[in-house]
Amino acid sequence: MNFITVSGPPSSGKTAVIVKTIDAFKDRQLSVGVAKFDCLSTEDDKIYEKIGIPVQKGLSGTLCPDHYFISNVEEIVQWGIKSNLDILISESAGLCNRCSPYIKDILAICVVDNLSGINTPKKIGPMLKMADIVVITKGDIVSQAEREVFASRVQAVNPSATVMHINGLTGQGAFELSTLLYDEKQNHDTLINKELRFPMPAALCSYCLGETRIGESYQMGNVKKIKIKELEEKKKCSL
């Protein structure tokens, strides 16, 4: 089985790009099926029953939901072996900007799009610079000047990324991507051993274990603290 894992920020057509692409493996007699990931709540999970495609959904609640993927894949993938699919694809919630929710030796899809800002491609992390391929979606909506920068700016933080634009309501650019997904040479039939790209963000303070209160006194573990300038200096002042 084909596994491939699809992320990106909030709202930025991530279930939309899946969608349209499954329509263009329908056409090639390939059996597709989805793992939602997400946080809170989801009803994505509806959209692809609707159109009859298999699918799991897990919600990560209080924990990490960069943590709770990885902690589950393997279950995923059983799964989707046990249900005969031909690709798995994962669908990551959206994420902060930091996360990095990519595995080698597994293709790695970053979904952006145009209307977050001409430098919002700086601003990703592991998640946009580790991927294999980057969609840009809403491209309908931003002037084609708009649409060549943004695009530039995203392949100067990914230069080996391969760069494509995909209309989420047509489907326009879904077929060429389906056409880059599906390897028979790729197949997998566990996760067992293989690593992260990045590691993922770390964070075991009193927060993390339930904390409430304010104030340096109630925090411990893994704590980073902001330097100011103003504040240090005063510091050693009164040293």
The other form holds:
Amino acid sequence: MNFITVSGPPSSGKTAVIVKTIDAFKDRQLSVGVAKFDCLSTEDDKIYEKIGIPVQKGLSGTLCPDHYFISNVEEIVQWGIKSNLDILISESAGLCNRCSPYIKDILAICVVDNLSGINTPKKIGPMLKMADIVVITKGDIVSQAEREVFASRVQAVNPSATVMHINGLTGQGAFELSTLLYDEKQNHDTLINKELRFPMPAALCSYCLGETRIGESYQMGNVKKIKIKELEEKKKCSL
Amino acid sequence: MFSINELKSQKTTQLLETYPFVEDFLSNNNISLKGYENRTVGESLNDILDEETKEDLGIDTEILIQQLQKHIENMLAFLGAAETKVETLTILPGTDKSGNPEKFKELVISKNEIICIVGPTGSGKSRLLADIEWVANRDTPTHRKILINGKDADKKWRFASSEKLVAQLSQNMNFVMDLPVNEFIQLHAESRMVTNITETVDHIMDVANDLAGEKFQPDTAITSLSGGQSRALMIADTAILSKSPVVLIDEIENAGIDRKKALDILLSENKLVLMSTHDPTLALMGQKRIVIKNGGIHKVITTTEQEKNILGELETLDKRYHTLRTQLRQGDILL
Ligand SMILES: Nc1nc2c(ncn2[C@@H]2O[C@H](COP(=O)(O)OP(=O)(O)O)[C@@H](O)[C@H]2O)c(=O)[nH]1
Ligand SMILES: Nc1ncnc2c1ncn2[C@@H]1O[C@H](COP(=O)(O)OP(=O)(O)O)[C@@H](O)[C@H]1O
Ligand SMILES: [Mg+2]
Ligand SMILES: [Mg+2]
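Would you generate the structure of this protein in the form predicted together with its partner chain, following the form predicted on its own above?
Up next: the whole complex, starting with the chain shown before.
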């Protein structure tokens, strides 16, 4: 089975791109399934089910969805293999722009959209920088100039990525993406001992553990304080 | 081009002098080399990227340096590439949706030509345009093949993000950036590595204003432009700044621009124009019409003399319509 991870900010068009791409696989007699990871709730599984795609859904609840993803990815892969899939695609939304679910040797796709603004590429961390393929959506609603500027900014933060443009509504570009996804020679029968491309940040502070009160005395564990510019300068002067 | 180690041992000042675009790359990665003028790239990045900063920025120093090397390579390829002049596109027949072979031998489209594509919804117009954009090589659902300048096309057209074969203009496109017109054009010009930015901005302003019914100023916010002004700016900008030799147009509506002039501007910049439209005025401005049926190219019609007379009629009507619009806008009594 081929395993592929698709990630990207919420509403960037991940589901739309996956659906249109699977559609393009139809003629090739390949069976494709999806594992959808989200935080609180998702309707995406219904979208996949409706068009007859085998789907598993995982909700991380109070956990970081990317941490939850990596803790459950092996189970998902085993499910895919048991279901006789040729291709298993995972869809997960990056929430903090800092974690990324990509695994070494596993094709990694990041979906971003033109509407998110030209400064977005530099705000997204490893999720964009470490992807093999970056798909840009919603080109149908912005000008040629904005598409060109956006794509050049994406390529600037990830110079080695293949950048593709897909219209999530009409599927234009999805066939082209599909030609890059399936590799007969690849066979992932387990992910055990594979590694993340980039470590996820530690996030164990008292608020992770359910603290609700505000104040320094309640803050324990991995806490990071904001640097207030004026205070920093005062400190420097008094040194 | 140098190896990773050579890159690391370069002095930062020297690197930025040779490759000024590196500054932009670093700033996109939220890194500034200010204060590291006399240090090597390797030292500086190691110093800037301490554990905390690396974690904050989500950056790995080694990977960043690899990406920097790749970026320099991409940019040199982009800057050095002699612009590929696309003189002709050739479509070689494939099959329609039922698998029947298309019945033409080859279809050659030349630069300075306007070709229209017509056919009902779902007939395969967008697929034909997509075949061209992807320079199909018998590997799309239509099995068509596209040649550039009569020859097999370079694979770069598929994947080079800086040099796409096709630019697109359509009805639904809007500006979403919140910038004045001049800064907007400047941003685009910078991303295309244009050297004479001020002149380019002025030139695009002139052309756009010539197209738009109502004039607009360089400091107007792009989001506050009228429909016609936006369309005019989009066309002028695409014609002049976009490197793509082929322009696909999905219906340019009537909204306050001179469409004949718009097409002339694209042609004068040596673009090859393909237009999917059912508007008779636009369709008759083309030299040929490709008729699509059931996914296949059904026939190619060359615009006849008689049809050109109809175009004359339509243009007169169009002019009349424009005059009335202008009068209305100016608060005059319609005459
Ligand atoms: N206009 C336009 N809308 C799109 C495009 N791609 C996705 N959308 C819409 O954007 C919304 C979010 O897409 P979805 O696939 O659910 O995003 P996800 O949260 O990343 O999975 C949906 O309403 C889609 O129909 C596109 O290329 N153009
Ligand atoms: N020659 C062909 N063979 C197989 N499928 C085709 C062919 N031409 C078009 N299609 C498919 O038919 C569908 C509709 O085509 P599309 O280009 O979107 O139509 P239009 O733009 O004219 O509305 C698309 O899924 C497209 O991939
Ligand atoms: Mg989704
Ligand atoms: Mg269409």
